[in-house]
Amino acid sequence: MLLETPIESLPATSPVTLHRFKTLGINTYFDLLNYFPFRHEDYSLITPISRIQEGEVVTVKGVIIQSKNEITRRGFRLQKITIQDESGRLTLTWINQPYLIHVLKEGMTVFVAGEVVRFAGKISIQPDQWEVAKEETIHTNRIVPVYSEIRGLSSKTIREKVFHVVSHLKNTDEPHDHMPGEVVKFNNILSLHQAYIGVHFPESKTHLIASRKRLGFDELLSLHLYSQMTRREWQQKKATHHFLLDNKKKLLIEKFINSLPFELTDDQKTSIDEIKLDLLKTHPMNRFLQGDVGSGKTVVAAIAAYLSYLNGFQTLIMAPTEILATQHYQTIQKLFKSLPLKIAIQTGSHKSMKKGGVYDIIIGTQALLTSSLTFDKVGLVVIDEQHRFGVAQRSLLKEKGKEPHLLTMTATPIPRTLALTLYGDLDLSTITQMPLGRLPIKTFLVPLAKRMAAYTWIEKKVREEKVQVFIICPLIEESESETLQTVKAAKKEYEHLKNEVFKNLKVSLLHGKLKPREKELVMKEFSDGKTDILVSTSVVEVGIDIPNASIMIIEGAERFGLAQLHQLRGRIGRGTVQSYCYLFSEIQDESKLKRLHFFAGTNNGVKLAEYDLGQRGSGNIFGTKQHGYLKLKIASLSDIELMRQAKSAAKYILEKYPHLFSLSTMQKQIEEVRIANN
């Protein structure tokens, strides 16, 4: 089969090149195929000569009617090709490419693509492909694929390979289409044969379109297969730890619940119930829990430990911080005060645990995950921002017990459809209320003119309402890579804060770099109500419970994703009092500053998801450190519609054709699939 060629069979291919090409994974033909470009360029159009204007890119088509090299005062060797058509002439200039004037001779015919500019006070094209004209050409005169390249192996010299690949593969019926007729036709989907081909050369811009939209089908197709597999897998395991809820444990539940100092919302409730039901079935529960920053998501965690509790088993609880693994210790141990359980914290820097002690609650970092550490009976481990550890990690901490219930968190906000794509193997629950009493906090975008009278009337409040502040800054330190007129470094930003905008008030500083007997000291002082102001980085966005800090500023906000200006508003607005946050920007251009003024105009995490997800893609959900874990190579997660139909079919699929997963083809697809989210 024409695919299963080895790459060695390439024509003129150097074993450099073969060699560089297999440090990408490419070993094949196939493996080529699947070598998707990241853009097109649409050089198909020929523009007449006479007719190109500056700032366009263009493709020409002309005769060469003159070759020659010139050298300049300064030494540097120019190459001149002078092309006409029948509309006019136009001169082409090279830098030290000697070779062109032996390779592109008078006589020919050449395409040439690229920016009209001027170049010697004369309209130019700056080259950025050029072509001897032939029956079929690779580099212009036709929508043009453009690949990532590493160093050595260009774009172009990807297209040449991927081309001579799929020249051939017109003339076959590979690959094999493994979807069923029903499914290609109710989706109004590509064969894959063509698929392959318009996804590199394609013959339009719908054939383009069209060819991704089959690919991207297919990889999300293959995501929901495997979160499917995975599910069923689950729910075939047996719980090795049986959980009872009778009489006496469910008035126990109750009581506990009623002596909360605030009421449930009714999400809360929902959720509980729903974990509940999980706890008491025969297979382990998996279930993700969604819920706004402040929603509340740690009293249900709570409630799910106590459950563990009163059945005689323990609750693990990871947290990828220490700031947050500190701050569920101190909310839990408040929530179980009238309560014999025992809890310990396990961080770098905290080990509360003591040897040979019974602990009916452990809360901690991936110090949690230590061999040393042994746990008799675990129940529940419950995983907070579990995007944040690697599936080894989880299932390290699942390990300790032996095929636990597991609940994992997140404050994340995700549309729901984009939820059940990225979690499908696990049952969902949502929290969208905030707790009972709560005012949304007011969001204003201040203009660089209303900076000092916004720092006045801040100090007012802090003096008169005894209210504390956030003050968050983009940098720790300035950096020449930065554009420091528009970035606020909070060491500089702290200083000048303190000695010369409040310098009446208490001011300190937090940031990544402290020390944790630092930082500790730093959070315990404005936890205390002994600092006034706290200027820090990011390394609070989440973790961070000050009921009493009202105000918070962000400084720099352009450069911060909406998710993460979200998570930054929710260190605020967690007591009963007006709560409000300020953003600051340098930046005078409306059009950078509109998603700032959304951001302000709204307070629902996932409403700013969406917008996020619309405007920009997943990664500004997730955050540059954080969405890679969902590696999709052509699909995007903003195709909320294709990701309907992908899951649509995954169902359709497993329950009418499930003799497909014995294929080899859907086998790779979904084990590959496994292999780039794990």
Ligand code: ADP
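Small disclaimer: the values here were computed from a predicted structure and weren't measured. If you superpose the two forms and keep the largest set of C-alpha atoms that fall within 1.5 Å, you have the rigid core. Numbering follows the first chain given and starts at 1. Compared with the form predicted together with the ligand:
- In a rigid-core overlay of the protein, residue 103 has its C-alpha displaced by at least 2 Å between these two forms.
- Once both forms are fitted on their rigid core, the CA atom of residue 456 lies less than 2 Å apart between these two forms.
- Relative to the superposed rigid core, residue 149 undergoes a CA displacement of at least 2 Å between these two forms.
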Second form
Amino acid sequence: MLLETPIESLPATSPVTLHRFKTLGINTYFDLLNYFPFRHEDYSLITPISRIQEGEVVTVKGVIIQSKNEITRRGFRLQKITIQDESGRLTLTWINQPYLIHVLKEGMTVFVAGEVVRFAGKISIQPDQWEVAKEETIHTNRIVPVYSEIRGLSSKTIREKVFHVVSHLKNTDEPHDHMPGEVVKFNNILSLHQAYIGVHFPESKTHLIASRKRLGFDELLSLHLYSQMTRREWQQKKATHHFLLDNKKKLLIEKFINSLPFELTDDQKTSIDEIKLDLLKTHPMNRFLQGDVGSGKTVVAAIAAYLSYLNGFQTLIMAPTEILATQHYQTIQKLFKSLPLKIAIQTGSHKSMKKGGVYDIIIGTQALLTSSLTFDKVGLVVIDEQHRFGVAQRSLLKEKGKEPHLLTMTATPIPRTLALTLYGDLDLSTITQMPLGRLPIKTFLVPLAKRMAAYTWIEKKVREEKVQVFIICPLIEESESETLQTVKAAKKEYEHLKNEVFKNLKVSLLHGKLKPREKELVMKEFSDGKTDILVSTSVVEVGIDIPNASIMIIEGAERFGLAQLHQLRGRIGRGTVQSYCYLFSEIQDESKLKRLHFFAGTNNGVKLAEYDLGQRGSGNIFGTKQHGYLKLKIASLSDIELMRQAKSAAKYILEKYPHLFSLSTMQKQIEEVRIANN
Ligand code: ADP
Ligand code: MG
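To complete the pair, please output the form predicted together with the ligand; the form predicted on its own was given just before.
Entire complex below, previous chain first.
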């Protein structure tokens, strides 16, 4: 099998290069083929030299008539290579690459591709790509794939290696296409074989588009197959514990709701009704409660927990971090303070469960899963910020209580169509309204020149009104939320703010590398009002509720995705006073700031998510970028039509070919996609 060939078989490939591929998880030809280019450059048309125009990206073909090194007065070594075609001649210039003179010799025919620029007054090409003419070119004279350059691998190297595989692929019928013929026909998609060729080295733009469509179709199809299979499986389950809602219980719940210090919003009421109906069914609930930060999901969960209690069952509530678990513990205790529920917290560093004790609500982190605790009467499991938990963890959790009802909550706003694709195995409840009386947060993009003025204003606010401030430090590495470098930057910023900017205020520091106890202490001091300013990495992202914190600065705002910015901003605006969010950015480029301007203009999470989606999937297939919610390799989530096709194909396949795909093999793949969520 060609595609199982280890990359060691690639011709003229150094051990260093092989090693680099391996660190990317690329071990075989097949892996290499699945490393998709992130865009293509169209070098397929040859432009006569006399016709090139400044600003265009072109490919020219010519014979080298002169090739020489030149040394400038400043000591730079320039390589000047003059080429000629029937229409004219052109001199190309490289800097400090003297070896080129030995590669590009007089008399050779070459292709050169790049942008037409003016160099020392003369029109020329910025030689992005060049290649000596042979029968089939790789880097020029075609639509050329451009790969992400990582771990010391250049796009050019990757392109050469992939080209080798694709050339062989053309003589085989690999990879095997598992898609039923009628599905291929009906959806008008390419064969897998043609798609793998075309996604790298397409014959034409049409071929490229069709190739991306096929591979994107497969990707979305597995999402839908997974959802639909999981949903079917779920519906065949029997809930271990049966819930009842008689009049007495109804009254007690009403009484509890009336005892709350606020009136529930309509959306909260609807969600509660949906949950109640689910809990009365014989198969376990699998509901997803989506609601913007601060929309009041906790109390909805609490009411579900109360119903569980009234039926004599326990409820587990799991949060992604200790800080959040602690906060839930406090909130839940407060909500039930006049009722006899026994509530416990169980995290790595905070254990209130006593041996032999019987509890109605147990709050914790993932530690609950691996602990030796047995919960024999768990009727309901609530998972906050669902995207941080994986399927494996979820099933571990289920084992603890056999088949309890499951309520997962998230504040990550997701457009509805997307939610149905991503979480099609779950039922969806959405809270879009904010509790009454909340003042919308005012958000400003602060130009560099106004930074000091902002600091001064904030200091005044803190002194006069005793409000508190979050200062969020930028992410250093895009792919991870808490890297060492980010922590280092946060420490530096903290020192600077503490010793220079806010000398007279109490400043503290929070980051993910602190020990849980330290973190908790820092958070507690801040929430008790003992510190004025909390400098933090994005660990404060989810769930923290400190109503007195009404100002937030986000440094390096351009580095965060809109969804994440929105999450961060949700930490403020929780009290009754006006809240302010300041976005600091060193970037001047207005086009990059557009996104931030939009963000400053709305507090609506779903609108932001939709904007994000529209921006990223602007139909520009020559530059498809990754999406923030999930790491789809190729499909664009804004391609509603393809999503619709994949969805109905999934339904058809499950009916006609129920054993074509197995749930277990898809699980890992889907999990990877979903986990990329944060
Ligand atoms: P989230 O949905 O982000 O988890 P929380 O459940 O933490 O939001 O609620 C945020 C705050 O709003 C809490 O202080 C909570 O007591 C309060 N709250 C919840 N529902 C209402 C409501 N209907 N009216 C007023 N305040 C509410
Ligand atoms: Mg919450």
